[in-house]
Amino acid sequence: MALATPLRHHLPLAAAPAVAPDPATPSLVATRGALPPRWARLRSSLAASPSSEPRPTRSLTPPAAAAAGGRPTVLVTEKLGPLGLDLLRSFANVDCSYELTAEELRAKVSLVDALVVRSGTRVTREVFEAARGRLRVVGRAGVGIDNVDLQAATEAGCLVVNAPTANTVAAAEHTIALLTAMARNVAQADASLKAGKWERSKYVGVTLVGKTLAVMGFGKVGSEVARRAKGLGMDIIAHDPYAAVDRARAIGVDLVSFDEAISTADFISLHMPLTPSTEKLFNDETFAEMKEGVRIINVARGGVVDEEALLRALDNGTVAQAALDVFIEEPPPRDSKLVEHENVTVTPHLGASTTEAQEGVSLEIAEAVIGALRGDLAATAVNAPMVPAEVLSELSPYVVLAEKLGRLVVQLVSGGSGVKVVKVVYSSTRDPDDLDTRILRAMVTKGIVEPISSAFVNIVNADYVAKQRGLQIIEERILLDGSPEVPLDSIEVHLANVESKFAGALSDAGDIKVEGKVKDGSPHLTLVGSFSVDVGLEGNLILCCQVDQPGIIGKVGSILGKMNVNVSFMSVGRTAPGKQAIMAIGVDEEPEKEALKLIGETPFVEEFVFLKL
């Protein structure tokens, strides 16, 4: 056993920039354009029985408030594919109301549990305030989430999910389409010929073979673009502060600095999100650093380009051509000089506009929204811990354990004590970098805060709530010897500098201390203070501190039996024969006051406490 080591914690209050996904991971959308098998099967099942109820799953957080008939209500404000709507309707009441004004949206949002939007609906702080706590999830049917106020969503405890994979191939293919069309002046030549002209010499293009393409943003779409451009004979470089060098090189791409990328490329393709740090990143200064005659493609977000600066760069020849699918204002003004420029090829935000992509996006966002309404942990959440699905599955029973321990330990605090410092200790055989504890920390916080406040805490706002309440969460790790097959051996929760209503729960250091383990998939309490116990954390719990004497277990059990209280588990831990012991009793229901009074009056029982789990 090694010494406990501190862990990095504290999630950002707003969504952190997502780490670029592994470009070597296959896209969920098949490269030939078909839906992946999982969605293809789902499409078939919906067609056969569109009203069938999805299989229920265990919720890891409380479900959203249900509407009439026990079903949640989902508001869809922009057109969604029919398969996604069918899936939503199989689980919830769906209100499709398009082209709502901001005022109309605020009026409706307090009546729904989920909101599904595309890029045209702005989900502002005022929208979350108007929801008055009912809105639990916002689903963005697509990748970009710049039209959703993530900070306000986080503060409101509202999960924001997107559909980051379904339109990957479509966006990459459209990028390549614009790249080749721009290089060979396809759009301009088409318009010229249809106008009755024959201008072969005017529309001489450039070849792509041997040219350098800089991919700015090497996530899912960027890496797919790189793969396809390699097939065209181009040399690919990329800039992305979150991408791994070895993964990029695995597909023949060199990661370089921002300055090197823009100064050496013949073509620049933009695939970065719109954030405060990327807004108008391509401006007069950056255009001046580019190779003269560079060509730019943007199928990402319009706001990353300063459109007036791009127009100046086109006019002075710094940028030879541009191909744009996105704009700061959509649709752009009818008299836009950028749109009308002869050296600019434009399309009306068609990056995800393929039949297959639209079906995939609608199904992906419907699945994410339904999962969030059930209380499942969301792998596509953008304002919550971004944890891979396989990690969520593995940690699921420990998530339940973490919340139960939090709920238990806070009930051991006497009424006048204020909880300020919480230490969570994880015992594991795994290397610290191989164990993601963000969700576990969030659920400990949830367990501690909810029983003593009116706050609703989930994985989205747990860190924010803790910070607002002055609650310091410290995480430590104990590295054990052995095989790392099981992610955790135990979780300990300590409350420092508080008074306990149950002295037996105090550790030698004076902290309230409880420990739990997962056994056969279920959470168990294994330590209270310095006393070892073994009792399932289900239903409710009675802790008795007593002098270790024969017959006490029978007397307490008899009291509960006479009062018709069913005992589910019972365990006794002691320091030594005849000394102090703690009896932990799991009960299905809350005993009547008379039963608790009789337990307290039992000879040799020094103290007891009843805890709701």
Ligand SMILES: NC(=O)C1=CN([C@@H]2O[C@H](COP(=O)(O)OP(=O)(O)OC[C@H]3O[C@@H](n4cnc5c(N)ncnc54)[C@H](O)[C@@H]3O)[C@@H](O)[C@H]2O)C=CC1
Given for the second form:
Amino acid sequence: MALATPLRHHLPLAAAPAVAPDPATPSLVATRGALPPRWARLRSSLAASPSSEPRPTRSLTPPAAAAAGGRPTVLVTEKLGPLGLDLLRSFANVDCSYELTAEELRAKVSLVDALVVRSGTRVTREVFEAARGRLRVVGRAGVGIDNVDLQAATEAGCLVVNAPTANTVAAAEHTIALLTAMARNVAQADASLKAGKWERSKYVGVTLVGKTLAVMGFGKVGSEVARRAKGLGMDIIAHDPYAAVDRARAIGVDLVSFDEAISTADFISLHMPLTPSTEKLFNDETFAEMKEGVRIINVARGGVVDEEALLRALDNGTVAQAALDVFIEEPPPRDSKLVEHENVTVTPHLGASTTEAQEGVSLEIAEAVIGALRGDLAATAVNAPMVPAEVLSELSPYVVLAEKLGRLVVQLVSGGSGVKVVKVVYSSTRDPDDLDTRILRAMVTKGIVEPISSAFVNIVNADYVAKQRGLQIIEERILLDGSPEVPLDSIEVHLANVESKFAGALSDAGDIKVEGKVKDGSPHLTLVGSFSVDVGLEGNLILCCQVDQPGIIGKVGSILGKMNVNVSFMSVGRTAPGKQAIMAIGVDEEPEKEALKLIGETPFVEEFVFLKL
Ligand SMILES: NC(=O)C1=CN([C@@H]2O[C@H](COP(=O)(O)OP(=O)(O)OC[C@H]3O[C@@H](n4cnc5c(N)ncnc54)[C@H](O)[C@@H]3O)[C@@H](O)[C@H]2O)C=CC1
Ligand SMILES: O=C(O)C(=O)COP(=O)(O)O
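Starting from the form predicted alone above, please write out the structure of the form predicted in complex with this ligand.
Shown next: the complete complex, the earlier chain at its head.
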């Protein structure tokens, strides 16, 4: 999957692919140059463009920065390539503070809108708590996000984005470097010669040609390692429960079971993420299944290996050699027996550390962070549901409508009746499978929750917030006849089992019910209870319920006029002439109490309510 065009989709509550990009994307050919063309173009445009101010956004933008109308602040806690830093600086104030203690990080994080880290910064729950709601984006300048507490980020409504593609080749090349160096004892022989020795027979190596390499984790890095190792004349097998057989076959790799991979390989290279299910996957039991004298390379994460078990396997000869770039604790303890082991080659987490990869990563993450701060689509978000760019763009006006309906409906609830069940009904000519409503559901939740709490809701945390508050959101579809050109005809929001402060908003079923449509790109309220109205959802709204009588509209209008309140829309809906009617009046300003009192005292006005949209 290609990255979304950078900084393009300016939409609130950017949603993003949670799926990993196609591991096959970075091919040998495509990545041979210094920078992919997209980033090269960006580099030249960066040189030419002056600072760009952040565009205002509705939702994902950090409230603090948006409220101040100023530039957001980005804290960078580990060394980032200069191009990415320049790009960040063109948009935000950038604070580069390296080697912060956990305490220093907690102190700084409440002053920033985004945080950019590599693998050396632990972004824990305490960090999100210390941010006190300001931190909106964490950018991981690299692939592995095991150093970020994703659950805590999600609960805080903080989007986490990574840079999943730019260091793939660097990691694969480093794996090959370790594989060949280990097979020929390069590091040990180098140290020996530098110590004044000439030990030719001690450092006899093993050949790679004809040997079997098991690639454990056939994702982006794993598949690039496989391609390269084939060029060294090795036979490649791979294990990855989620990889497509076709993709493996296309590069001449057999996907096999875990047991087959580890029991038949001469070399085993690890390329899976560290997750609860991969933690210590390589342990006493699995080492015992391996061929005597197997060689292991780990450029993934230290935590996928039980390091003590590896040490035992090295000591008893099951594992002849290991080459490790990553460790459970980084840096490892000074007296680490693994690091000191004669048959172990180590590097200090250098997999991604090439000039080219770091340039690419810095730009990839800067684009993602800026996009996320603007509320744009974040193609590399790891804790938000995926809504493709074109879907977001099409749903954009309905996103606004959904939030306004949520905001409106909750203000119709009378105090004390807790909102528990929300039904959202989408009427559409589209097949339900062609209508992704997750962002709409999130926005209804936002509209309902934000006016009645201090929670900040966005697509990242909407479902979590709803669950926390015991709010059940039920979605229903009404399939309409017609051509499916527009995604939706209307959205209804119903609140069940609540009392309303405005009886006119109750449907026949006794729910509070509002319905809205998008007209000429703008959200309109089209139904309140069982009354049809048509009023633009902007500014503020007065709903009046009256007995249908000549002159009432004029009376209410003149009260507002006298009080200098500008009426933007007015619409009347009635069940039948002379019966109950609802007047919906859009007003720019909030009327003073006196005006509202006078409206309430107007003869035949039975009830009214003032709503902020
Ligand atoms: N040492 C370094 O500097 C670097 C390390 N890495 C690490 O390398 C690893 C791989 O990175 P990418 O290839 O970019 O990620 P990726 O997401 O493209 O690939 C990971 C693959 O592992 C597979 N996988 C998940 N669970 C598995 C299991 N139990 N057994 C076998 N396969 C499993 C997934 O299906 C996926 O195909 C990550 O842990 C990443 O953090 C990546 C870049 C640099
Ligand atoms: O991208 C990854 O997963 C890496 O491990 C690279 O880590 P780094 O950014 O070099 O600290």
